[in-house]
Amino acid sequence: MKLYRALQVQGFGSRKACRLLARAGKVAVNGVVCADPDAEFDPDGLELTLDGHTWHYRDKAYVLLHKPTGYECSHHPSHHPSVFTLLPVPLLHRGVQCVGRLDQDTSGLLLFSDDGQFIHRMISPKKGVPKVYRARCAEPVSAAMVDALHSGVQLTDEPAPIAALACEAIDDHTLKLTLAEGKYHQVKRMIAAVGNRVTALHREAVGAYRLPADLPPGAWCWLDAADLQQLEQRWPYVRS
């Protein structure tokens, strides 16, 4: 693959811009500056360095963001900043999209990718990839509420009751729910259906993959093949 093309598909600009970057001597390939935009390289294991930042060539982008509250999952947010402002520009140029959405007041595990098939597998109700949430409730949590959420509750505009795959009380005001779907405001609506109200919501796991404890809110990281395998594991393989 030509150097300018590798830069282009990794999100470093247009064809013309990437050729200019190389000619200006601003690109190092595997640690060595290369000023020839037409130089050929094997993309497998290719390491690009620009402005002191090193990027490993990736055919597809799989990214995890620890979403903070106060951000909208939209390129055109209405009232709050966009989650896309928390990602580096090259990822935006290569067209990564949110894999599902979290409300602006919800924090936790949020995925991005430019792999359409991966996005479909993760959000399709037919695939049933479980999502684990921790919900802080306004009123004390009762055993009856836990039982009802696990058995199934009727939501407005839904043809049949919806049940959590798993539900447990973590403390007097906190519930941990595992859901197979990703319906609009589902956790909040389900908890409202049992007579309570969510005051804080955090997504801590998708599939068998948990949000890393050392990834602070607002930070992002790449996901590798082992991470993707965990993400796509179905219930009952979610590990607590």
Contents of the next structure:
Amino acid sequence: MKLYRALQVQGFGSRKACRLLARAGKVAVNGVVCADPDAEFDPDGLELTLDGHTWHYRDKAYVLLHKPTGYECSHHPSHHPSVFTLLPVPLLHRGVQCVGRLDQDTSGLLLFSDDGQFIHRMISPKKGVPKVYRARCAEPVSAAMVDALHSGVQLTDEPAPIAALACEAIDDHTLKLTLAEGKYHQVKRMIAAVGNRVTALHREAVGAYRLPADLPPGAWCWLDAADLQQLEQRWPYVRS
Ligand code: URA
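Please show me the structure of the same protein in the form predicted in complex with ligand URA, now that we have looked at it in the form predicted alone.
And the full complex, kicking off with our chain again.
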């Protein structure tokens, strides 16, 4: 693959901009500056260094963001900044999309990718990839609430009751809820249906993959093949 093309598909700009970047001597390939935009490289294992940052060539982008509260999962947010402002520009240029959405006031594990099939597998209710939430509630959590969430609650506009895959009280005001679907405001609506109200919501896991404890709110990281395998695990999964 020609250098300018590798830069272009990794999100560093238009064909013309990438040719200029290379010609200006601003790109190192595998640690060595290369000013020839037409130089050929094997993309497998390719490392591109620009502005002091090294990017590994990736056919597809799989990215995890620890979403802070106060950000909207939209390219056209209405009242708060967009989660896309927390990602570097090359990721935006290569067209990564949110894998499902979290509400503005929800924090936690949010995925992005430019792999349409992966996005579909993660959000399709038919695939049943579990999502794990921790919900702080306004009222004390009762055993009856936990039982009702487990056996199924009727939500407006849904044809049948929806049950949590798992539900437990973590403390007297906090529920841990595992859901197979990702319906609009699902956690808040399910908890409202049992007579309580969510005051804070955090997604801590998708599939068998947990949000890393050392990734602070607002920070992002790449996901590798082992992470993806964990993410796609269906319920009930076996933890290693
Ligand atoms: N359920 C909700 O109510 N909100 C979210 O952000 C995610 C799940």
